[in-house]
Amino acid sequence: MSFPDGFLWGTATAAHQIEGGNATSDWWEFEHRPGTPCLEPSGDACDSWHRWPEDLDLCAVLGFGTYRFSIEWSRIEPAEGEWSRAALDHYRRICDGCRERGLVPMVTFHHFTSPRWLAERGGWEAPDAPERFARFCQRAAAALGDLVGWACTINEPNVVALMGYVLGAFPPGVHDQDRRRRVDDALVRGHRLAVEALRSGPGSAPVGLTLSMSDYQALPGGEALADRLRHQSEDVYLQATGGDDFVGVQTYTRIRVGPDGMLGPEPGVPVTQMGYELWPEAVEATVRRAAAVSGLPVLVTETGVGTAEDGDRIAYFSRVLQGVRRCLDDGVDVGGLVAWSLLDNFEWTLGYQPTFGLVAVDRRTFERRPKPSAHWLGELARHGGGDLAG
């Protein structure tokens, strides 16, 4: 099965589950602070602030020509007004190594973390929050800018919203629908600003925003709820990203809806380590979706599996890829797959017990060990396509 020209073949990290160290950020707190749900910090995560030139050979040497990862805010500016330069020169480094190695570093300016500073003066709820997300843009692309070649705003404002604001397992660890609703206005309106800040130059990287997405399928009178969950999950960001250059699908499961709420694991599906069902075919709705809804060109910007099976793995992908192809065979603009995640890394709440990475990383030493799915992966993204039968 092949794919077309062009077709961008990628894996992903985020800075604050790579790098370590991130103690500037509202995270960091979050996980040291007691009676939170994190089962562990972050630490040295996979100490990729000093590792990433061998992060970037493995994903040459294996296969990929787009590497995703996110630049953190509260290195680059630690207390609100004061820019960290050495900060900013170590990401332009990585963008860099990127093009030395001949891959397109896909820039992604906000990914779950805030600094500690904004967090104290409200978060997302500041009144400010989104001018002070699009100073940061603006500062930050120009020192990189001409570098980027893809730029993704926020990453999931749907995720930090519901998690943060409702289910109270991100920061700032509450439970309020009305706050929820607010600062997913404040998200709307930071990637509005972050476009318009990330256009002014230099450079001309594609923009848009990264949105989790799942494929809703509503049961016999759970059409009405599913319809409204979906709309408030992800009807209020696709229809905020009117002239962006694409929208980015982040896709790892379904959600099966009935008449009395959201319905659990169908018995016979296999779960993966999160407690959701391994369902690969909801990659091919969601983009789908994602394409009818927003008008733009679609890239799958996130989507793996947390196992410790790394032939599930490959199963995974062979399935989603079948369904990329489906979609490029109907005319959907898919531009490309990014695999979550390059690297066995810090998943939150969650610590390091789930395990997404196409490569290991001992926890003592941080040797990188790539996995079988990685070489599989890898050679597909060489060739343009391949046997999905893994």
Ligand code: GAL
The other form holds:
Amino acid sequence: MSFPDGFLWGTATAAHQIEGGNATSDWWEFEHRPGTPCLEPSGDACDSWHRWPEDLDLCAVLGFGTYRFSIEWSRIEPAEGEWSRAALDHYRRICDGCRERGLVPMVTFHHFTSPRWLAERGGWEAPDAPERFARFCQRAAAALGDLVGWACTINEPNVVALMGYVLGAFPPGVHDQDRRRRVDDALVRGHRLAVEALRSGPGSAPVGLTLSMSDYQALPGGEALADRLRHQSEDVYLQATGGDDFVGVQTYTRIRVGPDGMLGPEPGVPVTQMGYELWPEAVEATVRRAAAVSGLPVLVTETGVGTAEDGDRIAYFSRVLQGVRRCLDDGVDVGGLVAWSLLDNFEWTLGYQPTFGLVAVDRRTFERRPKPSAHWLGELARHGGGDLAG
Ligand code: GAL
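Show the form predicted in complex with this ligand, please, because up to now only the form predicted alone has appeared in this conversation.
Time for the whole complex; same chain goes first.
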């Protein structure tokens, strides 16, 4: 199975999940809070703050063409209005390091974590949070913009709002629908201001939002509820992407909805380490939907599977790629696939238990060991296709 020339093949990470010692962020505080839902703190993570050259080497040597990573706002602006040149230089070295290895740097400006000073002022509920975020983007773009290949404003704002303000599983740990709606508005505004800030240059990287999407499947009688859930979690954001250069789709599973609510896994369908169904076809469904609703070119900026069985990962990506190929055959503009994740890393509330990595990381020595799936997917990337499993 072959993919077009120019199709992007990449791997993704996020600062807090791999860097380690990210102590000025709201997540660090959340992990150490009495009664935290987190199974364990992030600690040293994968020590990528120091070992990033090894990560880039792996990504490039395996055969990928792009590396998606996030820059940590709380390191760059550790106190309000106080900017760390050293942190910006650090991320500039990573962008440079990508370029030197032939990797296109795909930079995310907000991946779940915010600085503690902002959290103390109300986080995304602080009246000026969108402006503060845009100011950070502008500073970061001034330092890195000429090297950035793709710019992602806010990673999964819908997850930030849902997990943080309804399910209480992300900071600030709140359960309140009304507050979630206000935070949705703030995140939409933050995204729009960030697009403007990032476009102020230097550089001319395409700018977009990366959204968590699921394939909502209504069972008889569940249609209206499925529409409502999908609308509130996804469309609110897709409708805010007008004028962007692309939309990033990040999909992990389907969600079945009956008349009384969301249903758990269907008997007989395998379940991942995350507790949801292994359902790779959800990527195809959401790519089609994101393209139709936004009218923008689509990139799959994340998909992957938490599993201890690496063979299941190969089967998962094979089915995902078949779906992407069907989209291309139907003329859907999907420009690439970025696998979550390069490394086994800190999976938020679930700590280091779920393993999404193409590469295993020894928790004591930080040694990186590519799994068979890393070599398999890297070969597909190198050749723009090949034999898919199954
Ligand atoms: C996404 C998130 C990533 C990663 C992944 C796997 O929602 O952007 O940070 O955790 O899910 O669960």
